[in-house]
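Below, in structure tokens: the form predicted alone, a single chain.
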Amino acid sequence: MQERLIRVLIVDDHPLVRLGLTALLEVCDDLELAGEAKNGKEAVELAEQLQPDVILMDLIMPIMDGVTATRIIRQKLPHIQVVVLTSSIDFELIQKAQDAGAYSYMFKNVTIDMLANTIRAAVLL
């Protein structure tokens, strides 16, 4: 019996980061790419359309930032968990994301195993 796939939406304004995260998902048998967005506005739209289990959300993006997108997604779609993945060490911004409903946050220099395990833990809530 195959495990249930965890569907992940990647949200980051940098194409290389999205590509790297996609590659990470490909090496994990239980994680699947649901889609990609390059800003918070697209993230909200795709979250509604694709209904992923988890969103990997950057914080600093054009058009709509990750904090605002997280707040909207968690209000409209509380069953979708948001894991903030950022390079920012602005702890006030990270706190705002957690206040907006993010499950957790991680820095972009995290290991593959730590990120994959955090995604898995988010769906066990």
The other form holds:
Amino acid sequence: MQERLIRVLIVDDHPLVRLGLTALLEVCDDLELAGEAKNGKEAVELAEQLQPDVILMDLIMPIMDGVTATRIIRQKLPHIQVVVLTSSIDFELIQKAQDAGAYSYMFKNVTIDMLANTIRAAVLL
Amino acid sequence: MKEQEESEPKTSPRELELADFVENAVVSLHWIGVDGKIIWANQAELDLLGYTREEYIGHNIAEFHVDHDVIEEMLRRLTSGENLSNYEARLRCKDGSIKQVLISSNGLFEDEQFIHTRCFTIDITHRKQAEDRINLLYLLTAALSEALTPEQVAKVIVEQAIAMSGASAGSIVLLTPDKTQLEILISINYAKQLTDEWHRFSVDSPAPLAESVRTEQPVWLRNREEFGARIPLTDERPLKINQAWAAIPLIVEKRCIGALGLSFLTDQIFDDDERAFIVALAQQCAQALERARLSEDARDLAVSEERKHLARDLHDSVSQSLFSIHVLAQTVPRLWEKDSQQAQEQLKQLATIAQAAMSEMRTLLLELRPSSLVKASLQDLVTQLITVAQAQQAVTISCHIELEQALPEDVHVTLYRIIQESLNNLVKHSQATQGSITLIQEGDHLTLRIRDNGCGFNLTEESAGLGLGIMRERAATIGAAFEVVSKVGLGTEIFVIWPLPL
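Can I have the other form now, the form predicted in complex with its partner chain, not the form predicted alone?
All chains and molecules follow, beginning with the one already shown.
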């Protein structure tokens, strides 16, 4: 019997990043795209609506940033894991995201294997 | 007796009075004979220069003039019958100092034979010095206005201070931020060994500069004795380099920031005028240094702001595109195994994103070199922006630019900025699939029109954060009208109308 696919919500304001991450999910048989959000506010709404397993969360975004969205999602929907994926080198910001309840963080130079494995590890929690 | 008195040439009381008048007048007077020798000089003249009667009278006047060509010219003109009025000259005193004087003179002739000169000499040394110093302070203000860095300011001040005060060397030291040390900002004419040794020294050091900073008062050491009495000397520091010292604190808004130091090879008097002048110089110096420091701070701040801006731009654009390329490139081999057709499509997409990343990079470089932004054609600039936008969003954007004349720089840049911001909005918010940009001349005005078929927005509620206010302000700076037409579900249209100059 095939295991259930891991459903991933992609949150990033940059369309090309969403495009790349979507392509990544497509080549991983156990991962599935649940939806895409352009900012933290959309992420909170879609998390509730789509109930993904894991959220790939950017930090610096318009309207609502990733740290705020992570905090709200982890409070409201503690069963959803948040993995931060950022190009920021602001370690204070990354610490804030972890304090807000993010499972892990990765920089935007990560290999796709590492990224996929981190998503898989997050759901085992 | 009476007869004898009468037989001698009689000196009348009137003549005695006259003799007394010239002999004891406060104005310096002398006669010079045809051979250039001094025949007679009054007491005022001897007092002025400090010589005894024997040391002066009978000597050639040229011995006492600093500038030989000046006295030769004066004598030539006097013996040829000219009158000289307020002729500037420099005389050497017995103590070696030099007096600036004005000489008025004419010749006494008998039967067209030159007998002697009648010279009136006025000492203008002080006046001249005061004039020179005022001129110097003016020159200094002008020079300082061009000095941008603290080092440039310090160089101007020390050079001028040396030139005007007759010092042999000078330096400026500044307090370190913790106020415990003094550091040489500039030093002129001191031996390297000395400046190396005193490159940085404690405020508590036994040195005139340190003392002036500690006490916030000028230190005047007129000779070796005063120096030795104040500053303990060791054998390693022989006093051969200077005889006298002046050290003036540099004070800005009641805060001491350092000191100006001057060394002299000869003993100095440091009279009130001289002290006032050197203190005025130090005040100018302190203020100019503070100005230079503030403007340096402002420049640093501007550079740091610009770097932050660039870092943000890099974060927002190129680094995101590169990440996308990085992920897509890694997925291609796996996708190839599953679906080679789709993998080929993805490779094409990769090429498009890479091209867009290069356009983004070029756009950023244009921001770093605004002169290139002005030189590039609007057509090229807009094409570059469209390449980036189309790679980020599944949208096709057409562009039609038709200009009959070159635009003024500010109009060119403003239109570019408005198009740039509009395309940003289109990519980020509109979800449009079609867009168009037209810039054409219509009668007496230029019309820029940017359209998309995206989701649109409610002008009253949702337009915050779209930068419409900034676009409107930009348009206003070139005197253009700005209008946005948008409705939820019905796309967005932006108009900029610029009246052509008559």
